[in-house]
Structures are given as structure tokens and as C-alpha cells.
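What follows is one chain in C-alpha cells, specifically the form predicted alone.
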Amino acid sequence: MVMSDFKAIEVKNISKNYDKGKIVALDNISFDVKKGELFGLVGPDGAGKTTLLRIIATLLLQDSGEAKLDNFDCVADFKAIRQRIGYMPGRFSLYQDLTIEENLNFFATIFNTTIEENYHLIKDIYVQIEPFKHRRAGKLSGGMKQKLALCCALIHKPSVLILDEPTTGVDPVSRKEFWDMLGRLQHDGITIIVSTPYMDEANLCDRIAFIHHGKLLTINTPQNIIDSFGNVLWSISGDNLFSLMTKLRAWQNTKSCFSFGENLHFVSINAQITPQDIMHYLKDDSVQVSKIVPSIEDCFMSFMQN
């Protein structure tokens, strides 16, 4: 899908507080999403992703700033926007007592359309759950609920699809299938904005925005973010990772040291440091040190630290 320069989503200086201003959910957020783009909001729980998507979806009012979708104001033109978006909240919100088929028919009716009219949009997804179309939604697995929710969000042919952590709690196979589906929807011309706490999913977006404590840390393509890491990154392994991490964090040459699975990812303030320098400091025969390419997660941790 070739993206156009038309801005499908415009967010300008959006701020939102809770509990009479004591909790800052969003702090002066600004960004654009191009038509046809797959745009990711990446950050941990509590970062402000859900609040931001609810504002764009006209479900929540911001305290200041403005948001537009397809040039419609998200406050003044909320009725027009709700006809143009497909929204999939983080928590499964379809009718548990209705069957798959009944849920889909219900949402099609709300938007004055039919399953047949836009079946081409949901066909690749629906064929996977159609054998169970008479099963109640409350009895579905996590992956099947996810597919049903996406079908219901697409049945009226939205121009913008808003997905709030759609793969949280879903098995790895269903996660991969879901992102494959998003790629196909993008080729149909649908603009997609998706939030995720999973750093590996960030690589599948055209552009991503790192968000933490209501602030945007950076916006760029995944590759450009990795290319801008700016430090030599070392992978360190050994018999006692916790002990090694404690020693490294106390070292005067350490800029950062984090645990990544069975290894430590280490950055020194000294760009000339060698593996021998690191091993000499740790004085541990089990230690292995190698230079590695940073991942999106390494970049996120670096932005958070800065």
C-alpha cells in the first residue's frame, strides 16, 4: 500500500489528566498519521496509549489540544467520525450471549450495511471462525474473540482502524496471524493505528511512537530508531546474571545495563572499551562478551533512561 500525504489523523498538543490533575495521562502529545499508514503506539502499561486512542475514537474528551480524523474534529464532529472508524478496545466488548453470526449481523445493522456487502474485507478473517458461527462469543478462545472483534470493527468498511493492544493475552501463533491480517487490510487502503506493549510488534509498523508516562519519546520508522541508537551495545552472559548486573551497574564506566532473557545488554560511557576490559573488571571465568546490533527494545530503554 502506497501512503499518501493526506493526514488521516492529526493530534495537536493533546493533554489529559485524571483525579483533578493529580494523574497526568497525556502531556502535550502531537503527531500525524498518513492515509494508508500502519502507525504504532509503543509503550508499557500505564503509558497513556489507551487514553490517547479513546480521544481519537471520540470516546473521551481531552483537557486541551485538538484531534482530527479525516479532517473531522474529534469533539465537534464525533458523529461523522464514528461512521468512519473501526474501533477495537483492549478488553473484549462484544455481546457474550450472542453467537459469532449474531454479533456480526448486529454491528452490520447498526451501520446500515450487511455482511454480504463488505464480506471481501473480512473474508480472510471470518473463514477461520465461520465453522463456529453458532457458538456464543463468551465461549470463544482468546484468538477467536480477537478475530470476531476485528470482523465487527471492519464490517462497515471504515477508513481508519483503531486497535488498542489487540494481541494482549493472545497466543504467539494468533499474534502472528493477526499482524498478517493487518498487512492485508493496509493493502485495502485502510489506515491503521495500533497500540502495543510488545516491542517485536513495533518492527511491523511503518512508523512508531514511543510513549511513556504520557510523553512522546520519539516518532520514526523502526529502522531509523535503531540506526540512531548511537552507542556500542554489548551482550554479556555468565553463570550468575544478577551478580554480574549488580557489579556492572556499580562500575564507573557503565552507562546502562539491563537484563534481556539469558543475557545482559551493556552500554559503556567509554566508546573505546573492549571485551577484555569488561571481563577483566568482572573477574568471572564464565563471562562471555560480544558486540550486538540493538533492538527496538534496547532503543526504548535508552530513550527512557535519557
Given for the second form:
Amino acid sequence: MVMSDFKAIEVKNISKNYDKGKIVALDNISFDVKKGELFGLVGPDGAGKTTLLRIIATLLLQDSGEAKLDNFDCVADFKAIRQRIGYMPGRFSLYQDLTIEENLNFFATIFNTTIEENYHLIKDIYVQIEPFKHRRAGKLSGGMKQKLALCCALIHKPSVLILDEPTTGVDPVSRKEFWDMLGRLQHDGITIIVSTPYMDEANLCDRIAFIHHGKLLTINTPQNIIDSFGNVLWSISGDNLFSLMTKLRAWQNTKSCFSFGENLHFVSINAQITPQDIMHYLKDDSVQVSKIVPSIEDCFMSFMQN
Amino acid sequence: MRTILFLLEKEFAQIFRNKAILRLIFIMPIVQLIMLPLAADYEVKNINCSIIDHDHSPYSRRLIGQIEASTYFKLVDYQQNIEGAMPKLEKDKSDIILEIPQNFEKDLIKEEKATLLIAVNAVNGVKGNLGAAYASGIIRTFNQNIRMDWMTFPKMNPIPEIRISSIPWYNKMMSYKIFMVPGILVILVTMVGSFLSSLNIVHEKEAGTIEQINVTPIRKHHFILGKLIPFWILGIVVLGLGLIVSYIIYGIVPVGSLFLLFSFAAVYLIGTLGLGLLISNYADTQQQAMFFSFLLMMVFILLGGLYTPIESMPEWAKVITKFNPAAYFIEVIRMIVLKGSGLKDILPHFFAIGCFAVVFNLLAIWSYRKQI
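Form predicted alone done; form predicted in complex with the partner chain now:
Below is the whole assembly, all chains and molecules, this chain first.
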């Protein structure tokens, strides 16, 4: 990691409302992203991630507060910032009627550069889509579209890469590949800020910020967030999960109980509680209880509850 | 400048790749120029006529014979009274009833005047009006012929008579097509200028590509110019193509200067492109842009003097036509193509259209700035 203390992005007290104040999209958000860091914005749909990234990318004006990128102000120096960022919106937004090569060429030329000049940056990604370079972008698969969009965002050698939910709607294999690529770009010294609704991807970031209803819940490294969970987490499985959950939620010992796939994740207000106590309460032979290490998602749920 | 060139290159690549639009751009003028002048013909023929002849005299038969002989009327019914003729009129089987009263000939000779009744089905107003006008014309000729007959009696004093004969200037055959084709060309150029350009810009909004463009160092005026120049060129091409088509099919050769015509079109297109840009600023989807352009087009066509002469419109409509850029171009193209008007004749139009170009574009840029 080529991280330094130099701040690539500084966000101070940013607020943004929509519909004349009826909808609060961002509520007094402040955070920094260090140079060379892979920073994740994690939160459910509608949390305000896109709004925040659009403000940093100079596409939207905040109501109050200030944002800086490489020490340039996102409002006053928007021209300088546009030279330094590579932005990939959540929706595929390249020209669908131009080919891969034409799209890449177009974005290279409008940044006054050529594909050859920065080929080293995109090489790893581009070789995967190069065989199809004469195919129109609209005819590509979801994963290939993402790779092309990333290439176009990188072609002018940006110092900061802003990615808005780059892996939404992409298959698991391509998602994995995409994150591997982000890791390599980070090695090349590019600062990356990425938003994602997938909690499993949060582990791959250097630091993450939980965002919910326009508020920042916490900012920390994934490991520190997990370490700070502070409670014993139980995984409970059984035949009828729904009735088990209703029953647990009604229990006076319960702090929280959420369904996670085929299990329930259960936290008790009583730290001394044992699996036997739980089984005894549930009175169901099919129930199995085991102690587990919390995941990022558990942490997010617990932050949301507080 | 370099940026604009790249934008133009991209824009043309996209236009030439969009086969449907490209075909439309080239086929539309040809099809419209072939179909519309033929369909939008004011000459009404085959007016169905019912006749009630109470007189059965040589004069009444002569009148009926003349009506029958004209190419406008088709005798569909011959009745004894008006009650018998009305059902056909009500069923839309006949458009006009001519009733010749009893003693038509006698009155004409004895009292030197006679009355006829023309009843017109006004459901199809144009047909009814024209039918009545044609019938009156025939009756007038008939009347004159009778006078001529009587003049041969030596005892009668010759009646002084003014005969009106008209020569249609600039369109000797009074051909409807020569008059309509240039007007339709204006509508086509307007459609390319405002329709296509606004749809194209709104498409970038819809597809989200404008987002990607906005984070690049492309300046807004680069982007706008990159959008408008291709459609300016296309508009000029469509006009040229339309003139070629109207020469091949209708043999229309502009009497005036082509250079003047294209210069006027160049300024006119700047105005309509500004209008297209203005529409695209307020429309979020192509549907909205489409419907709004359609509304404008209707106003342009109906209040532009293409079908109905502006001079015969009510005062309030005349005021609206003053704010209709298409009305100026329709007038100018007819002046240049039919009459061969020079720069001096169209200078006021040039000035007006120049104002439109400036105002529309200023408004468009101003409303574009308000967005992020």
C-alpha cells in the first residue's frame, strides 16, 4: 500500500436536501480519504452514497459544507478536479452505439491524451475486452461493460477514481475480478473511493464508512469495525426460521435478532447467556445454536439499531 | 476547437450508425414532397349535386347542361321537390342541391330576373363552400350568355359590360404544387432543426451519457456546438435534397438566387436549433421532447401560411404568425423560388429571422446554464 497522510479527499460538514428540504439526502457529513487509499462507502439503497459521490465529482452542488479533492475545492475549482478524477456512474453511461475502441478513443482525446500514452494503466483490464473492440458497447455483457467503463474512467490517468456501485448487477466472478483490478490500481498509486451496497465487498477496502439515511454511522478499517462489535453473536438455525425470529424478538433477553440467509443472528443483552438457555426458551428440537464471529453486515445492523 | 472536432466526429459516427434516423432524414423529404402536394390539393372535384327542376324549360335545361358539363360537379340525383332531395344531403350522398323554381324562364324573360336556390351541405365546409362558389360561377356565366343572346335583338340597347380576365403571375398555370412544395420544404427543414436536435440532446440525458461528459473537461459551449453543428449541416443537406427532388418530380427551378435561399436557411436553422436546444433543456425524456415539438410543429404549420393564407386569418391569429419563424421562411422561400425576389425584398424577413435566432439561442443558453 502506498498510503500517505496526504489527504486526497476532504469532506467537511456536507449537507444536501432534495425537494426543497423535504428529503434529506446528506446530513452534515465529514470524512477524509488518504492518498492511495481504497475507501468504501457502504450503505443500503437510498442512503445517500450516490449524492455524496456526485458532489465530489463536481456534478452536484451541496447545500452547505465543503468538499476538496487533491486540495482543490469541488465548487470553485471544478475544472481542475475534472482533469484529475475518473468517475464511473452507477448506470452504464458510455455511448452504446459506439464500439469499445471508439468509446475509449473518444474519452482519451477529449482529455487530450491517447490510448497508447496510458495503456499501461488499463492494460490488465483492456486485454480482456480487446478481442471485442469492434463490438458496440450496447451489445456487451454486464461484466464487459463495467470493464470498458473502468478503462474509460482510467484513460486519462486520474489521481482519484470515483466509482458508484461498480459491481451492482454484475455476476460474482466478474465482481471478484473487478475488486482484484481495484487492488492493482491502488498499487499504481491511484486513490479510490467506491460505494457499494454489498457488505462482503466492504472487507476488501482499507477503510469503510457506514452511511444510512444521509448520516455517517462510523468510519474505520473493516477489522476495527468487527473488533468493536462488543457483543457475543449467536447463529441460530432451525426448521421454521420465521416463527423462531418472532419468538426471539419477543424475549426479554433479546437485544437484536436478524435473519441472515438460512440462519438467525442473535445478540442478547445478557452476556452470560448460554446456548442451552436459548434452546430452552425456544423449545424446538430442530434448533441449533453456535457462537460465531460477526461479519461487517452484523456490525452495520448493530450500528443501524443504535 | 480541437475538442469540437472530436465531438463532431463522434456525433457524425453516431448519426451515420443510426440507420433508422438516417433513412428517415433522406426518405422523409422525398416521400413528403411526393405525397403532400398531391393530397393537399385545394381543387375540389366530384362535388355531388342534386337537381330539382320545377321549370322544365329550355333555359333550365341549358343551365343544368352547363353544370353537368363542368368538371366539378357530378349529378347524382334528380328530384321533384326539396323534400325528395334532402335525404341524400343528410346521408352525405350529395353535397349541394340546386333548385330551379317554376317559371324560371318566364321570369327571366318577362321580369328580367329569376331566383335560384342553392342548398349546401356544410359538414365538409371546404367542399360545400367551393361547391357553392363554383355553382355561382357557372350561373354567372350562364347569365352572361343569356344577355349576349338578347343583345342580338337590334331594338335592345347594348348593355355595357366589364369582363374580368385574370393572369396568374409567378405561377402561370396556377399550379397548386409549385406553391405547396417550397412550403413543405420549410417544414422539413424545421423538423430536422428542432425535432432531431432536441431529441438527440435529450437522448444523452436519458442514456446518462451526459453525466460522463460532464465530468470531462469538455466545456458546455463545446458540447452545445458539437450537438448543433451536425444538425445545421443536416438541415442544409435536407433543403438541397428537397430542391433536387422538387426539380426532378415537379420541374420546379427556383427563379431567384439559390445562394440567397441557402443563406436565409442558414440563419433560419440557427434559430430552430436554438429552439430545439431550448426544448431539450426542459424535457427529461424523449417523449416529452417529442410531444412538445409536435405541438410547436402544429402551430408552425397551421399558423405559418402553408395551407391557409395569413392574410385571411383573424387578427389575433395574424399576431401569432408574427412570432412564428416558419411563417417567415415559408414566405421567403415562395418569394425566392416563385418570384425571384432579391435580398432587398426579403430584408425585413432576414432581420426578423435574425432576431429569432438571437433570442432563441440566448434563451437556450440561459436556461442551459441554470442546470448543473
